[in-house]
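Only one chain is shown below, in structure tokens, and it's the form predicted alone.
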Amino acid sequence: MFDLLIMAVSWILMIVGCVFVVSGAVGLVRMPDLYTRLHAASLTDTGGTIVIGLALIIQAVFIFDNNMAAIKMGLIVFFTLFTGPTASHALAKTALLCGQVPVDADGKPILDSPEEATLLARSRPADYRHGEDAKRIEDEMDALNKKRRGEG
């Protein structure tokens, strides 16, 4: 009886996870631009991973009595939760840097130009040169140390 209950719960979780993943696939087809497609796919894949992983962990522990498989599945879910959103962020930022302009619900561009999208994605100014941050921080630390010693 206990095994039947565990199997029922794990299969319900698997079905829910599959619904997440299939809804993400539908979102890839139905959404209007790259950013909304990316959003739909990344959220549903992460949610599906959590729910399906939980179902497999339950089966590994209670049905197959294999704790090592449960630990491995837990690690797979854990690392997927980090890599999925990180990859989505990198893809979205790269699209902005390449000038891909997001659109609103009516399909009209939100930004005026691809150049504006590129500027929006930059974390530093276009004329930034390597090492400027380190030099600025070093100068600020020197000024702070002089102020503490009473030299400033």
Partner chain sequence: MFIAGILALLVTMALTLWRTLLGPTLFDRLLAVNSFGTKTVLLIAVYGFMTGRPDFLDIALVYALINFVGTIAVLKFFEYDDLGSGKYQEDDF
Given for the second form:
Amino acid sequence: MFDLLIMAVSWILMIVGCVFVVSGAVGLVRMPDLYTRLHAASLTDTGGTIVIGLALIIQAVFIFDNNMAAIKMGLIVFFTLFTGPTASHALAKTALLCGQVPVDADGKPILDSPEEATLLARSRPADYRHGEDAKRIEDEMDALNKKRRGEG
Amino acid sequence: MEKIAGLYSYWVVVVLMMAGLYIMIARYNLVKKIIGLGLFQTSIFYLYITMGKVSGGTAPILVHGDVQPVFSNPVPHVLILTAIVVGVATSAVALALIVRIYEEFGSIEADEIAIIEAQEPEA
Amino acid sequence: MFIAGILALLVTMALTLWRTLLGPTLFDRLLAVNSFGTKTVLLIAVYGFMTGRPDFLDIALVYALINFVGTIAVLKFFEYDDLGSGKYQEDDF
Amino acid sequence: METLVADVLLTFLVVIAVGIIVLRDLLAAVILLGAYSLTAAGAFVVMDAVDVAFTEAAVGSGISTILFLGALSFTKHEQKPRGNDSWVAVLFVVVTGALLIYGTLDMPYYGSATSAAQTNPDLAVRFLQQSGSEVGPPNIVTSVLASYRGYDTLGETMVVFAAGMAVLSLLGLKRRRPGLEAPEDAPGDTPGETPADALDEPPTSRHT
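Moving on from the form predicted alone, kindly provide the form predicted together with the partner chain as a structure.
Below is the entire complex, every chain and molecule, led by the chain shown above.
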């Protein structure tokens, strides 16, 4: 009875995970635009990994009686939980920074120019690419030091 | 049919090898040539590893217990472990050479470099 | 169960590979390759269980990390045209 | 099933290789090369070569990609859009490939347990049976690598060392040649800089 339950649960998790990854791949192929593809792929990647990982952990603990494998699988799920969204975020931000303009449902660009996308991606006002941020921080530090010296 | 199934992996290795060779011959871009070299190398690794596989075998790691499983052949694995590291060392030297060539000639296209070299009075 | 999972993963990998070859921009390719790597990790894990020797999950773990690091390295290259030496000069590229 | 997985992964490799041939952008080719190494490593797992898969994933896919990106960051990353697909090269490659395929026809089939490589009493059989008692570690690849073929590994280490020295001497040392004056404020020019700092020097070129 217990074995049957275990098998049923891991089967269901495995099938759910497979549905996740396959739908994600279909979305990756069929979606019209980089950002929509990113949306399709990243969510299902992480979700599918977690669900399939859970199925495998259940198998490892109850069927294979191999706790080390379960721990390793748990680590894989844990890392994917962090690295998947991080990589997607970095990808989207870099794409925007490099001037990839998102489009709306009709395929019309929602921004006027690639430069606007670049500006949108820069959450900071200064152009850190050419070291102006560093210069600003240096100036702030100098001001702080001067103040301290004035006090002391 | 049995022949196709049995020899498919070798044929794929040959195709990969030829893809690498084609890139090395037909592309003038030096970095692309090194990428072709990488393809070629990996296909050779593949040739060795496929020859070491035994059907129904497992990785050659001894297990405790009375029932010993069938193991695949460990010798090709050892040879290829060495070859992978040496291959990356080769690519590293080649890429360093390319960077120097780019500094010298301002181009990484083999034919342009030949033209530039021919135009110079003396090297 | 494992066989079903492996078949689904192989189909998925084929689809992502298709997007890799098709992808109009480099970002599409990178996204597809990243997704492909994740599927490889899952494939190795499920394959280990299918053959009854799930001791080799370390490799899947290494793949997951290498995949992430590789993606981030390429993205960094996109953003700075450089791997971050900090001495970037616009006119040189 | 195992053979099917291996064959499908091999087919993926062919598709990626075709992509590398067709694509003109070098960055795309490098990304695809990373995917190629990762797929190859997955196939190595399927073919029971776990140590090789480990090395290929870490070295082939990780370090090699970073090396290529580093090289590209010093150079240009577009291939010239030219039709340089010469028929001579295609013919040469096809003929060579046909010869190689002809050569595979009498090879033992994939997974054969009775081929010469599997049954030689001095190689695989001996390592499989005796390495546990002769050397010790359960991983036979480790025993062979470190003990039976230890000199091989020593030579490998020497090759890697030589390659490191070669890269350093190509890129790391200060350049002093007539006709190529380093700019006054170039970072590599100040004395006391380490070679690693000089690596970051932007490319100075006569022709661009």
